[in-house]
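Coming up is one lone chain in structure tokens, specifically the form predicted alone.
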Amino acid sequence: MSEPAIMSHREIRERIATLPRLDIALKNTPLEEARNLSRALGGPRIFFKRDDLTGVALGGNKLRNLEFRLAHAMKDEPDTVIVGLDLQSNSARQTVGACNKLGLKTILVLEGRKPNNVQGNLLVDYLLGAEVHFAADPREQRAMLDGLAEEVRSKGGRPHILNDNPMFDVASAVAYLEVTLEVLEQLAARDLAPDYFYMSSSGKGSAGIMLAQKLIGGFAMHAVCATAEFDLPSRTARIANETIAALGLDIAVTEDEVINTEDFVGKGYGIPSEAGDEAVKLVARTEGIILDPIYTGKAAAGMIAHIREGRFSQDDVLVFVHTGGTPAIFTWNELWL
């Protein structure tokens, strides 16, 4: 028996909706059950939470985030929204199209060297009208995101840096939480319920998840990171209640409740795994379902291994929340052909 629900639906909506946030992506996105995956894996049933396709180019989980991201943002009437990320980054392409529609410019620091071939996220920065600026490592990515700055007021401009955006982190926290609230209420149209969630998160999203799970109950949540540079357990505690006290609420997340497993970083972020190749590929030609090979492709390795694993019983119900990423496999064509 799981424990009794802290809050109703109504009641958490409410809570989110004293944030301030503009109206960007598009919500309710579908949950797709994977049939032919469950049959290919003999394993549980699987549902896809499709925020590949929240709209705004290509779609992906950050628009969601930048809802509330933006939002806070444009307290100070910005011109200009100045971001700082990696060099194939899907939040980069997202911002950008966010900042299109908001009728803001955009310029993107991206760290790493313009490569002879312009493919994936970075190739949609460039056809989104983005400013593009390369930077060699974090130390000089920080200093161009201050000097662009001063040279957009220099000129009479109005610049926001979005990484020293307060809401950076608890926006997609808060979004999360949201996308739970979809995904049962889309279950239970079907007389189901959750009971395992699989997401590639560093522990932003995720955390939304985890606090669904303390002001709801009834499911557990399976974080499979890109990355071994954080301390997930710690990350995800932090920013779920870091979230917590921005929606006024009386509840803690402890690091002993994180479930989050590195197993599938492979050899390093941003480099794809051949575990995770083989999810991608899995997916695609039972489902026709398109992941990443760099966040949800190892993401749904660790799902699929579990089900290999034997962890789950054929009426467990697993969601897989797909934040997107599709750019990527045009960076790694090579592994599809």
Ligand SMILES: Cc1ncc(COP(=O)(O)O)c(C=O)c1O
Contents of the next structure:
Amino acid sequence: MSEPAIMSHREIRERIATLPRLDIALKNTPLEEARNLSRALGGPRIFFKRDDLTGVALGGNKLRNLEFRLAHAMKDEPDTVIVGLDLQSNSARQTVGACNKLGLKTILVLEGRKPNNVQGNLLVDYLLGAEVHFAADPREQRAMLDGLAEEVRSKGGRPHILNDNPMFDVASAVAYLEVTLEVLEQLAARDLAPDYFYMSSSGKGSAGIMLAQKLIGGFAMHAVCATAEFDLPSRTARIANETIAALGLDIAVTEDEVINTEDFVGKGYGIPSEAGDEAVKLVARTEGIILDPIYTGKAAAGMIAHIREGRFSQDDVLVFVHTGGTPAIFTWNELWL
Ligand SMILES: Cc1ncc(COP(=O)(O)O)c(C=O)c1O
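Hand over the structure of the form predicted together with this ligand; the form predicted alone is what we had up.
Below, the chain from earlier opens the complete complex, with every other chain and molecule after it.
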């Protein structure tokens, strides 16, 4: 038996409502049962939370957190948002889309070199009209962020460097605390409750689902990371505890409670893996749902490996949070031919 819930959904929503917020993403995204995938794996019930369908600029998980990040930024009435991210960042694409909706100019400083064949997220960044700069490494990227902000200021503009936004991490955790409420309510409408959540996360979104786990109980959060560059238990616990403080909650998350595996990263961040590519194909060919080889495919590979290991019973209910990232399939076109 799980512990009784500490807070009701209404009380949690009231706490979230104390934070400044804009309306950017399509929320209450569908929860879709993947019956063919379950059958193919001889496994538990699997539901996909379709957060790839959040609307703006091809959708994804970041639009939800941008509602809080940009609301915070708007206090200073910026006219330009400057952000430093990776070359093929989903976050960059969604940030430009969200800023377009708000009438803000976006300057991207992406780590990497401009490829000869511009594809995937980078192509969409250009289509959305972002001003795109490239930095060789994080040091140069930081210097360019500051330099570009100064340049905007010198021309009378009002820049906001999104990387310095205090809501940067907390916004994602709050967003996925709310997503968990959506999922619980969508399952309850079918007389079901979740046993396990799976999600690609480097500790921001998964921290939010962990908070829901603590506040409501009854399920476990399994995050699968796309990078090995973080100390995930401490990062996730830190973000969860910062979020607890931002929401004025009376709980704590410790490192030893965090389940976030690096086992499916493969050769490294941004490099497709055999297990991830197999998962992308399996989900596409059983359900018509498109994952990506960098984040969601690797997370699905983790879930599928655990199912194949026999960790779950037929009646268990698994929720896979589809965090988007689909434009990456076009940068890796040779994998699908
Ligand atoms: C498709 C996708 N999934 C998952 C993540 C990880 O999200 P977070 O670490 O915010 O939970 C990202 C961003 O880094 C992403 O682009």
